[in-house]
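Have a look below at one chain only, the form predicted on its own, in structure tokens format.
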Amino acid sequence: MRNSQSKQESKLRYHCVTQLFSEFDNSPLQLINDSHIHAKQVQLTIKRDDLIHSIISGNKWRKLKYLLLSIENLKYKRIAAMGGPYSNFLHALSYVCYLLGWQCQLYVRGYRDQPLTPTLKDCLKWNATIIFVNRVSFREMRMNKPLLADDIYWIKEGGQHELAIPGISEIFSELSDEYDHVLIASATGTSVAGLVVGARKYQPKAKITGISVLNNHQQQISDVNNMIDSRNNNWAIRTGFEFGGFAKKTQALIDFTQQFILRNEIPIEPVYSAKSFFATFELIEKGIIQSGSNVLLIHCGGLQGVRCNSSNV
């Protein structure tokens, strides 16, 4: 059974990055029918980027698309990246490398003797190598990459790279309606930067809002400013919806997540997507997003947070 499965999976491998593109299509839009939203005379639409791919979903694929092409052109076939034990990005990257036959080396925040998360078990199944680093070393790695062989390409946490921006910006090329507000969960600011660039080209009147899911909004603002010329642009990083910080949650967030899934049949998880969904509903309820607005909320995909049993990863 195992050998048969391995043979079947080996047929999925691709010889070059462009062959991967056939697996992806534009994500659909889903209008939210909610009495509270209607009462505020707001139209809320979800861009279902979670449906782009079952594993390489949402902004993970959009971040990787042009970066992978560049890595291939530079003749690299060994990749190293960093992230947490439930990282959606590491999960997607490991699978991409598996499909391409590239070597993947993951620097994961944690300790060697800790139980492997379901996310990391998947990464190992896809032949990734996992190197655990403590929190201090992990923070230092954000500023200075580890010592690597010359033939290993380093990717920053969360796929933060200037080549992630054109992939994210393509969201606007898939839209036919005009939107007053476009919102997305934000951890590094990379997706926000891409949306700002896309809006500048396609919908300059749209306000871009990143919902900060961790307590680092000042760093996100700085990173957006460093990645793009964002001066005098209509964008913001919204705070107040971190629920204590990364991977932390409250009963209010848990209740909202469960109720939203039940009413709309859209999967969300409490680490990333649920926080941006909660924020969007509250901003509409409080009138911060004004009556009459046409609102697009981007589901950033990646549901590894569903597999997270701890409130403090």
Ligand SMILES: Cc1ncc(COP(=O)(O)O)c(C=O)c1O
The other form holds:
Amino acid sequence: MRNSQSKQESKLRYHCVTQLFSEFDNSPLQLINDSHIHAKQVQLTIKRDDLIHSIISGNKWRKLKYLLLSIENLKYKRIAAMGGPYSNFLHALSYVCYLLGWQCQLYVRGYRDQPLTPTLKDCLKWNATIIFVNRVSFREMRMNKPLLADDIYWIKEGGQHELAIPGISEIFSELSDEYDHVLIASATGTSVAGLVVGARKYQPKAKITGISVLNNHQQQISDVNNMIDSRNNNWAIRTGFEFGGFAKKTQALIDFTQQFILRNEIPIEPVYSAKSFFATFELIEKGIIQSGSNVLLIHCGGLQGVRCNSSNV
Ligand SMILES: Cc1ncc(COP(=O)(O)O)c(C=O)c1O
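To complete the pair, please output the form predicted in complex with the named molecule; the form predicted on its own was given just before.
Every component of the complex follows; first up is the chain already shown.
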């Protein structure tokens, strides 16, 4: 009796996950009309993944899609994940769990007595449980997951998971044009790995470039290599656009962000997208991306973070 009840529950949850999938359209493409880019005879198109959904935006939906189905099939009842107090991934995950009626437990770097960020306020509103951990324990958690009950599924920081790869790789199935270069902001390297896998299937000539937004590019390279067939070398993680490190910024980045938003009416934020957009413009201007190239830049969202940094954008 209990068995058939849990089967029914499982079917219902599976239905909810697949139902969620069907509600998302392909993200639109937007051509950039900019004299600097035209002067270099480059065509630059933005894949507006930030428009996939107002909350589960950017690479989050793509990262979560197959992971959620698998979690469902494995019959876990709860999900736990770790991240910073502004984490886009925790934000999206809490919302998805809320929609699906799943329990969500978040291990957040910080202290209980600090004011809650808008990100964490949303997570609480969506019924997530927050457990604050100090920096030392947080670092330790990156290596070894915390002790969890057997029915809790653990997801690493930033949604780093091999099941994120098929979701990200599907970006290519939404493209009709052929691209010479595809660029994306990179932190864990998971999105780059997904694009490398997608390019291999759909556009083997496209070169994938991850713009590192933090000072750990060696780690990203080794993680990408672990996630994909390392014989594929049509990809790179580019450094030099960290602007001091994760969530750090300079006046040049702030100026670029403001001007880009004004000229193109595409919202970007300083932690991820602005760094990858700045880098793309510079690579084109310096001729590192050669003239005549057709370039796709993926907007990974992350705009909920702007609420915490609005004075800087
Ligand atoms: C908005 C945004 N862009 C880009 C990234 C980097 O993606 P990845 O961790 O897959 O390298 C993240 C982190 O997940 C993010 O939140």
